[in-house]
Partner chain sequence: MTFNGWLQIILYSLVILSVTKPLGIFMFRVFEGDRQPLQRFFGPIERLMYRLCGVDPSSEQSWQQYSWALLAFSAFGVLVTYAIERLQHVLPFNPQGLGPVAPDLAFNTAASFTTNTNWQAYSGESTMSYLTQMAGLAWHNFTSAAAGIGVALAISRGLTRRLRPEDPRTIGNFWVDVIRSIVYVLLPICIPLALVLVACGLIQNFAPYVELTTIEGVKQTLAMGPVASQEVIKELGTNGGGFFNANSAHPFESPTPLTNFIEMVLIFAIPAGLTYTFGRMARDQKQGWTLFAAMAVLFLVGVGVAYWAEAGGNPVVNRLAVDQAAGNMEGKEVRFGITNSALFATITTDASCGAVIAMHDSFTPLGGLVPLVNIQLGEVIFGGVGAGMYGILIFALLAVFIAGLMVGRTPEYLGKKIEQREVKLAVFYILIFPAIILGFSGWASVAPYATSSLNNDGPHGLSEILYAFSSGAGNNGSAFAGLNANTLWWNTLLGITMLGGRFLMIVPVLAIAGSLVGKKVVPPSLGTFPTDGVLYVALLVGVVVIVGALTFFPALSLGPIVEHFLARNGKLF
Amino acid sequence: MWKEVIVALRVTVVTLLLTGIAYPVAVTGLAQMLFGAQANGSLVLNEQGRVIGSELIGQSFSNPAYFWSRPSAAGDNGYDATASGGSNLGATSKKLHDRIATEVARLQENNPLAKEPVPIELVTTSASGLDPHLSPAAALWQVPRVAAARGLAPERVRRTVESLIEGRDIGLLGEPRVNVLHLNLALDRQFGRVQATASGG
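Using the sequence just given, produce the structure of the chain by itself, in the form predicted in complex with its partner chain.
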(Lines of atoms letter the chains of each structure in order from A and count residues from 1; the text may use other names and numbers.)
(Lines give C-alpha, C1' and ligand atoms only; values in the text may rest on other atoms or scores of the structure.)
Protein backbone atom coordinates (compact mmCIF):
# COMPACT_ATOMS: atom_id res chain seq x y z
CA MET A 1 0.00 0.00 0.00
CA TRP A 2 2.74 2.49 0.92
CA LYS A 3 4.72 1.25 -2.02
CA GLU A 4 1.89 2.57 -4.19
CA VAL A 5 2.17 5.98 -2.52
CA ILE A 6 5.82 6.16 -3.51
CA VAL A 7 4.85 5.20 -7.06
CA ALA A 8 2.14 7.89 -7.00
CA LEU A 9 4.72 10.46 -5.95
CA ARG A 10 7.11 9.40 -8.69
CA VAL A 11 4.38 9.45 -11.36
CA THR A 12 3.38 12.90 -10.09
CA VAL A 13 6.89 14.26 -10.56
CA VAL A 14 7.52 12.57 -13.90
CA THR A 15 4.20 13.54 -15.52
CA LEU A 16 4.52 17.08 -14.15
CA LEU A 17 7.93 17.50 -15.73
CA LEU A 18 6.82 15.92 -19.02
CA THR A 19 3.39 17.47 -19.57
CA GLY A 20 3.63 20.55 -17.35
CA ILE A 21 7.09 21.80 -18.30
CA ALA A 22 8.71 19.95 -21.23
CA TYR A 23 5.59 19.94 -23.42
CA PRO A 24 4.69 23.66 -23.23
CA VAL A 25 8.35 24.71 -23.42
CA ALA A 26 8.92 22.54 -26.51
CA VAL A 27 5.74 23.81 -28.18
CA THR A 28 6.76 27.38 -27.40
CA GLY A 29 10.17 26.82 -28.96
CA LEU A 30 8.70 25.34 -32.11
CA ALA A 31 5.93 27.95 -32.33
CA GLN A 32 8.39 30.82 -31.98
CA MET A 33 10.58 29.28 -34.67
CA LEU A 34 7.80 28.47 -37.14
CA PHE A 35 5.05 31.03 -36.53
CA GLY A 36 6.67 33.84 -34.57
CA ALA A 37 4.23 36.57 -35.57
CA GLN A 38 1.15 34.62 -34.53
CA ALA A 39 2.78 33.19 -31.42
CA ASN A 40 3.45 36.70 -30.17
CA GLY A 41 -0.04 38.05 -30.68
CA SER A 42 -0.44 39.00 -34.38
CA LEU A 43 0.59 42.54 -33.50
CA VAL A 44 -0.09 45.45 -35.83
CA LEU A 45 2.60 48.13 -36.12
CA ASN A 46 2.37 51.68 -37.45
CA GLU A 47 4.90 53.28 -39.83
CA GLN A 48 7.15 54.16 -36.90
CA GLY A 49 7.20 50.50 -35.88
CA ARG A 50 5.19 51.07 -32.72
CA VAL A 51 2.55 48.55 -31.72
CA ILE A 52 -0.93 49.96 -32.25
CA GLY A 53 -2.91 46.82 -31.58
CA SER A 54 -3.37 43.15 -32.29
CA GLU A 55 -5.43 42.20 -35.28
CA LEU A 56 -7.16 39.62 -33.10
CA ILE A 57 -8.03 41.82 -30.13
CA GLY A 58 -10.80 44.37 -30.39
CA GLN A 59 -10.33 48.02 -29.43
CA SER A 60 -12.75 50.77 -28.62
CA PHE A 61 -13.17 53.61 -31.11
CA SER A 62 -15.14 56.74 -30.36
CA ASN A 63 -14.21 59.09 -33.20
CA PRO A 64 -17.21 59.41 -35.54
CA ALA A 65 -14.86 59.06 -38.52
CA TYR A 66 -13.94 55.54 -37.43
CA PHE A 67 -16.16 52.50 -37.26
CA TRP A 68 -17.09 51.69 -33.68
CA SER A 69 -16.67 48.28 -32.14
CA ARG A 70 -19.40 46.48 -30.23
CA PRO A 71 -19.95 47.43 -26.58
CA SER A 72 -17.58 45.54 -24.28
CA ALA A 73 -17.89 44.21 -20.75
CA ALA A 74 -14.13 43.64 -20.40
CA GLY A 75 -12.88 45.87 -17.61
CA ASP A 76 -14.49 49.09 -16.43
CA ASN A 77 -14.11 50.95 -19.72
CA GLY A 78 -14.39 48.02 -22.12
CA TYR A 79 -11.79 46.31 -24.32
CA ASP A 80 -9.48 45.74 -21.36
CA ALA A 81 -7.34 42.87 -22.65
CA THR A 82 -6.28 41.97 -19.13
CA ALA A 83 -9.89 41.44 -17.99
CA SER A 84 -11.69 39.49 -20.68
CA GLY A 85 -15.31 38.51 -20.13
CA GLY A 86 -18.97 39.10 -20.88
CA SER A 87 -21.74 40.90 -19.04
CA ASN A 88 -23.34 37.60 -18.01
CA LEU A 89 -26.69 39.32 -17.82
CA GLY A 90 -29.59 36.99 -18.50
CA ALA A 91 -32.48 37.45 -20.88
CA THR A 92 -34.84 38.80 -18.21
CA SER A 93 -32.29 41.12 -16.66
CA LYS A 94 -33.53 44.71 -16.26
CA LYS A 95 -29.90 45.86 -16.29
CA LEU A 96 -29.44 44.25 -19.70
CA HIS A 97 -32.64 45.72 -21.09
CA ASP A 98 -31.82 49.21 -19.83
CA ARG A 99 -28.23 49.02 -21.06
CA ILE A 100 -29.39 48.04 -24.55
CA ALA A 101 -32.03 50.79 -24.53
CA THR A 102 -29.42 53.40 -23.55
CA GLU A 103 -27.02 52.14 -26.19
CA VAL A 104 -29.72 52.23 -28.88
CA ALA A 105 -30.53 55.83 -27.96
CA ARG A 106 -26.85 56.82 -28.01
CA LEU A 107 -26.28 55.21 -31.40
CA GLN A 108 -29.40 56.79 -32.90
CA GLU A 109 -28.29 60.20 -31.66
CA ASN A 110 -24.84 59.76 -33.18
CA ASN A 111 -26.07 58.21 -36.40
CA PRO A 112 -28.97 60.43 -37.45
CA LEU A 113 -28.55 59.34 -41.07
CA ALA A 114 -28.96 55.64 -40.31
CA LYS A 115 -32.60 54.88 -40.86
CA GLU A 116 -32.78 51.14 -40.20
CA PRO A 117 -33.16 49.64 -36.73
CA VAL A 118 -29.81 49.11 -34.98
CA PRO A 119 -28.31 45.65 -35.69
CA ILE A 120 -28.33 43.69 -32.45
CA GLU A 121 -24.58 43.05 -32.57
CA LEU A 122 -23.96 46.78 -32.12
CA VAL A 123 -25.78 46.97 -28.80
CA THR A 124 -24.75 43.66 -27.23
CA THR A 125 -21.47 42.87 -25.50
CA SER A 126 -19.45 39.93 -26.77
CA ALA A 127 -18.41 36.91 -24.70
CA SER A 128 -14.77 37.93 -24.50
CA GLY A 129 -15.34 41.67 -24.41
CA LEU A 130 -12.54 41.72 -26.99
CA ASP A 131 -14.48 40.88 -30.15
CA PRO A 132 -12.35 42.32 -32.97
CA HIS A 133 -15.15 42.04 -35.50
CA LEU A 134 -18.41 43.58 -36.62
CA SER A 135 -20.95 41.73 -38.67
CA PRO A 136 -21.28 43.19 -42.18
CA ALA A 137 -24.71 44.55 -41.20
CA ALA A 138 -23.33 46.28 -38.10
CA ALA A 139 -20.52 47.86 -40.14
CA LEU A 140 -22.72 48.94 -43.05
CA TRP A 141 -25.18 50.53 -40.64
CA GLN A 142 -22.42 52.97 -39.56
CA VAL A 143 -21.43 53.96 -43.11
CA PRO A 144 -23.51 57.20 -43.28
CA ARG A 145 -21.94 58.53 -40.07
CA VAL A 146 -18.37 57.67 -41.03
CA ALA A 147 -18.83 59.11 -44.53
CA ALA A 148 -20.31 62.35 -43.19
CA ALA A 149 -17.53 62.74 -40.61
CA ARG A 150 -14.93 62.33 -43.34
CA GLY A 151 -16.81 64.41 -45.91
CA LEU A 152 -17.00 61.48 -48.32
CA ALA A 153 -19.76 60.02 -50.43
CA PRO A 154 -21.23 57.06 -48.50
CA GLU A 155 -20.70 54.88 -51.54
CA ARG A 156 -16.90 55.14 -51.27
CA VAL A 157 -16.88 54.16 -47.59
CA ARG A 158 -19.31 51.35 -48.32
CA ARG A 159 -16.96 49.98 -50.97
CA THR A 160 -14.10 49.94 -48.46
CA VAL A 161 -16.26 48.03 -45.99
CA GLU A 162 -17.36 45.54 -48.61
CA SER A 163 -13.81 44.94 -49.76
CA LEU A 164 -12.86 43.96 -46.21
CA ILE A 165 -15.72 41.55 -45.47
CA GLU A 166 -14.23 38.16 -44.64
CA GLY A 167 -16.41 35.26 -45.71
CA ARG A 168 -17.02 32.11 -43.74
CA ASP A 169 -13.91 29.94 -43.20
CA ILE A 170 -13.64 27.37 -46.01
CA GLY A 171 -16.88 28.89 -47.29
CA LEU A 172 -18.87 27.18 -44.56
CA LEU A 173 -17.71 27.73 -40.98
CA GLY A 174 -18.57 30.64 -38.71
CA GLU A 175 -20.10 33.91 -39.88
CA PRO A 176 -19.06 36.65 -42.32
CA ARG A 177 -17.32 39.49 -40.51
CA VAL A 178 -15.29 42.68 -40.76
CA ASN A 179 -12.20 43.33 -38.66
CA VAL A 180 -12.74 46.78 -37.14
CA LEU A 181 -9.06 47.68 -36.74
CA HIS A 182 -8.26 46.63 -40.32
CA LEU A 183 -11.25 48.62 -41.53
CA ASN A 184 -10.27 51.80 -39.71
CA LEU A 185 -6.66 51.52 -40.81
CA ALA A 186 -7.85 51.03 -44.40
CA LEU A 187 -9.97 54.19 -44.13
CA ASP A 188 -6.95 56.15 -42.92
CA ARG A 189 -4.82 54.77 -45.74
CA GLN A 190 -7.38 55.53 -48.43
CA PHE A 191 -8.85 58.79 -47.24
CA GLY A 192 -6.20 60.23 -44.92
CA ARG A 193 -5.84 60.11 -41.16
CA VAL A 194 -8.41 61.74 -38.94
CA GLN A 195 -7.40 64.01 -36.11
CA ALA A 196 -7.85 62.26 -32.80
CA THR A 197 -9.73 65.22 -31.34
CA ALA A 198 -13.36 64.63 -32.20
CA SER A 199 -15.34 62.57 -29.79
CA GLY A 200 -18.35 60.45 -30.53
CA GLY A 201 -19.64 60.76 -26.98
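Next up, the form predicted on its own. The previous block was the form predicted in complex with its partner chain.
A lone chain is what you will see next.
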Protein backbone atom coordinates (compact mmCIF):
# COMPACT_ATOMS: atom_id res chain seq x y z
CA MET A 1 0.00 0.00 0.00
CA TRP A 2 2.78 2.45 0.88
CA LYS A 3 4.33 1.80 -2.50
CA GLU A 4 1.14 2.97 -4.23
CA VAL A 5 0.97 6.05 -1.98
CA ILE A 6 4.58 6.98 -2.80
CA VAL A 7 3.92 6.54 -6.55
CA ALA A 8 0.79 8.69 -6.28
CA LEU A 9 2.69 11.39 -4.39
CA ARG A 10 5.46 11.37 -7.02
CA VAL A 11 2.93 11.71 -9.84
CA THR A 12 1.20 14.53 -7.96
CA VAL A 13 4.46 16.44 -7.41
CA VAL A 14 5.60 15.99 -11.03
CA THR A 15 2.20 17.04 -12.35
CA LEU A 16 2.17 20.06 -10.05
CA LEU A 17 5.66 21.09 -11.17
CA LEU A 18 4.84 20.65 -14.86
CA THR A 19 1.32 22.07 -15.06
CA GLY A 20 1.31 24.39 -12.07
CA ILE A 21 4.75 25.99 -12.42
CA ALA A 22 6.74 25.11 -15.57
CA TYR A 23 3.91 25.49 -18.10
CA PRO A 24 2.52 28.82 -16.74
CA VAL A 25 6.05 30.26 -16.47
CA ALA A 26 6.88 29.18 -20.04
CA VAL A 27 3.63 30.53 -21.50
CA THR A 28 3.92 33.81 -19.57
CA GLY A 29 7.55 34.20 -20.66
CA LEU A 30 6.72 33.56 -24.32
CA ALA A 31 3.76 35.95 -24.18
CA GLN A 32 5.91 38.69 -22.68
CA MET A 33 8.66 38.08 -25.22
CA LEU A 34 6.51 37.77 -28.36
CA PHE A 35 3.39 39.81 -27.51
CA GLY A 36 4.40 42.06 -24.61
CA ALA A 37 1.87 44.83 -25.20
CA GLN A 38 -1.06 42.44 -25.60
CA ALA A 39 0.01 40.29 -22.64
CA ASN A 40 0.00 43.38 -20.43
CA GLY A 41 -3.51 44.48 -21.40
CA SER A 42 -2.97 46.42 -24.66
CA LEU A 43 -2.63 49.58 -22.59
CA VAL A 44 -2.77 52.99 -24.27
CA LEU A 45 -0.46 55.74 -23.02
CA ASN A 46 -0.68 59.48 -23.54
CA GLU A 47 2.26 61.69 -24.49
CA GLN A 48 3.33 61.88 -20.83
CA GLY A 49 3.51 58.09 -20.62
CA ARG A 50 0.45 57.85 -18.37
CA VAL A 51 -1.99 54.96 -18.90
CA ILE A 52 -5.31 56.35 -20.15
CA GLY A 53 -7.06 53.14 -21.10
CA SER A 54 -6.84 49.90 -23.02
CA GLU A 55 -7.52 49.49 -26.71
CA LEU A 56 -9.63 46.44 -25.75
CA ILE A 57 -12.04 48.22 -23.36
CA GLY A 58 -14.51 50.91 -24.39
CA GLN A 59 -14.80 54.23 -22.57
CA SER A 60 -17.46 56.89 -22.24
CA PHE A 61 -16.98 60.14 -24.18
CA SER A 62 -19.53 62.95 -23.94
CA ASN A 63 -17.72 66.05 -25.22
CA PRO A 64 -19.15 66.97 -28.66
CA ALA A 65 -15.61 67.48 -29.98
CA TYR A 66 -14.89 63.76 -29.58
CA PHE A 67 -16.37 60.64 -31.10
CA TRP A 68 -18.80 58.84 -28.80
CA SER A 69 -18.70 55.12 -28.11
CA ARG A 70 -21.69 52.82 -28.30
CA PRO A 71 -23.77 52.60 -25.10
CA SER A 72 -22.71 50.22 -22.33
CA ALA A 73 -24.73 48.10 -19.90
CA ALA A 74 -21.63 47.01 -17.97
CA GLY A 75 -22.10 48.14 -14.38
CA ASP A 76 -24.37 50.81 -12.93
CA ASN A 77 -22.94 53.62 -15.05
CA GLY A 78 -21.65 51.57 -17.98
CA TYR A 79 -18.10 50.85 -19.15
CA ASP A 80 -17.27 49.02 -15.90
CA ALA A 81 -14.59 46.46 -16.81
CA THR A 82 -15.32 44.52 -13.59
CA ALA A 83 -18.97 44.03 -14.56
CA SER A 84 -18.78 43.08 -18.22
CA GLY A 85 -22.14 42.07 -19.66
CA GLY A 86 -25.10 43.06 -21.78
CA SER A 87 -28.50 44.31 -20.74
CA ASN A 88 -30.12 40.96 -21.65
CA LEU A 89 -33.22 42.83 -22.82
CA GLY A 90 -35.07 40.97 -25.59
CA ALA A 91 -36.29 42.35 -28.90
CA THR A 92 -39.84 42.66 -27.54
CA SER A 93 -38.79 44.45 -24.35
CA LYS A 94 -40.60 47.77 -23.82
CA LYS A 95 -37.70 48.95 -21.66
CA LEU A 96 -35.31 48.33 -24.56
CA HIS A 97 -37.58 50.13 -27.04
CA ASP A 98 -37.96 53.11 -24.71
CA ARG A 99 -34.22 53.31 -24.10
CA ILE A 100 -33.46 53.16 -27.83
CA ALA A 101 -36.05 55.85 -28.57
CA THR A 102 -34.50 58.08 -25.89
CA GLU A 103 -30.99 57.49 -27.29
CA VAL A 104 -32.10 58.20 -30.86
CA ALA A 105 -33.69 61.48 -29.79
CA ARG A 106 -30.56 62.46 -27.82
CA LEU A 107 -28.23 61.66 -30.71
CA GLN A 108 -30.39 63.51 -33.24
CA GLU A 109 -30.49 66.55 -30.97
CA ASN A 110 -26.71 66.52 -30.54
CA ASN A 111 -25.98 65.74 -34.20
CA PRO A 112 -28.28 68.11 -36.13
CA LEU A 113 -25.96 68.14 -39.16
CA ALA A 114 -26.04 64.35 -39.61
CA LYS A 115 -28.21 63.54 -42.61
CA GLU A 116 -28.44 59.76 -42.36
CA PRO A 117 -30.51 57.81 -39.78
CA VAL A 118 -28.77 57.07 -36.48
CA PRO A 119 -26.66 53.89 -36.86
CA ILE A 120 -28.11 51.07 -34.79
CA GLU A 121 -24.90 50.40 -32.85
CA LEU A 122 -24.95 53.92 -31.40
CA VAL A 123 -28.18 53.08 -29.56
CA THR A 124 -27.60 49.42 -28.67
CA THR A 125 -25.09 47.89 -26.26
CA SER A 126 -22.64 45.14 -27.15
CA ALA A 127 -22.74 41.72 -25.50
CA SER A 128 -19.82 42.65 -23.25
CA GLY A 129 -20.79 46.29 -22.74
CA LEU A 130 -17.13 47.13 -23.34
CA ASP A 131 -16.80 47.14 -27.12
CA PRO A 132 -14.05 49.68 -27.94
CA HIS A 133 -14.88 49.87 -31.64
CA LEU A 134 -17.43 51.43 -33.96
CA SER A 135 -18.15 50.56 -37.55
CA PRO A 136 -16.77 53.11 -40.04
CA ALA A 137 -20.36 54.15 -40.78
CA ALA A 138 -21.11 54.91 -37.10
CA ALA A 139 -17.90 56.93 -36.77
CA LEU A 140 -18.45 58.83 -40.02
CA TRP A 141 -22.03 59.66 -38.95
CA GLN A 142 -20.55 61.71 -36.09
CA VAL A 143 -18.09 63.66 -38.28
CA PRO A 144 -20.28 66.79 -38.75
CA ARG A 145 -20.71 67.25 -34.98
CA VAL A 146 -17.03 66.69 -34.19
CA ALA A 147 -15.92 68.99 -36.99
CA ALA A 148 -18.32 71.76 -35.94
CA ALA A 149 -17.28 71.50 -32.28
CA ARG A 150 -13.63 71.83 -33.27
CA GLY A 151 -14.16 74.49 -35.93
CA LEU A 152 -12.77 72.24 -38.67
CA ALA A 153 -13.83 71.34 -42.19
CA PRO A 154 -15.67 67.99 -42.03
CA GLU A 155 -13.37 66.55 -44.68
CA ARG A 156 -10.35 66.90 -42.39
CA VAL A 157 -12.07 64.93 -39.64
CA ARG A 158 -13.33 62.39 -42.16
CA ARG A 159 -9.79 61.75 -43.37
CA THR A 160 -8.71 61.08 -39.78
CA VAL A 161 -11.48 58.49 -39.40
CA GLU A 162 -10.65 56.83 -42.71
CA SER A 163 -6.94 56.62 -41.83
CA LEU A 164 -7.75 54.60 -38.70
CA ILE A 165 -10.15 52.03 -40.17
CA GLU A 166 -8.95 48.54 -39.25
CA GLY A 167 -9.64 45.80 -41.77
CA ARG A 168 -10.76 42.24 -41.19
CA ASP A 169 -8.29 40.11 -39.22
CA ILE A 170 -6.15 38.09 -41.67
CA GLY A 171 -8.46 39.46 -44.34
CA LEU A 172 -11.34 37.19 -43.33
CA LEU A 173 -12.44 37.53 -39.70
CA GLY A 174 -14.65 40.27 -38.27
CA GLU A 175 -15.72 43.50 -39.92
CA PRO A 176 -13.94 46.79 -40.65
CA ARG A 177 -13.89 48.91 -37.50
CA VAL A 178 -12.50 52.02 -35.82
CA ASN A 179 -11.12 52.09 -32.27
CA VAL A 180 -12.80 55.06 -30.58
CA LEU A 181 -10.00 55.78 -28.10
CA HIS A 182 -7.33 55.73 -30.83
CA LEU A 183 -9.54 57.96 -32.97
CA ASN A 184 -10.01 60.56 -30.24
CA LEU A 185 -6.29 60.54 -29.45
CA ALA A 186 -5.56 61.09 -33.14
CA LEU A 187 -7.89 64.11 -33.13
CA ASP A 188 -5.96 65.60 -30.21
CA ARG A 189 -2.62 64.97 -31.88
CA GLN A 190 -3.68 66.54 -35.16
CA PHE A 191 -5.97 69.35 -34.05
CA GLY A 192 -5.26 69.95 -30.35
CA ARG A 193 -6.83 68.73 -27.13
CA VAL A 194 -10.29 69.92 -26.18
CA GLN A 195 -11.27 70.49 -22.55
CA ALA A 196 -12.58 67.19 -21.18
CA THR A 197 -15.98 66.82 -19.57
CA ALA A 198 -16.50 65.15 -16.20
CA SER A 199 -17.55 61.83 -17.72
CA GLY A 200 -14.91 61.34 -20.34
CA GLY A 201 -13.35 62.99 -23.35
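Since we're looking at a predicted model, the values are computed, not measured. Under this definition, the rigid core comprises the largest set of C-alpha atoms superposing within 1.5 Å between the forms. Residue numbers count along the first chain shown, from 1.
Put simply, the chain has two rigid parts that turn between the two forms, and the hinge between them is at 51, picked from 101, 153, 25, 51. Domain rotation between the two forms, with the chain taken as two rigid parts and C-alpha atoms superposed, amounts to 25 degrees for the smaller part. When the core is overlaid, the C-alpha of residue 33 ends up 4.2 Å from its other position between the two forms.
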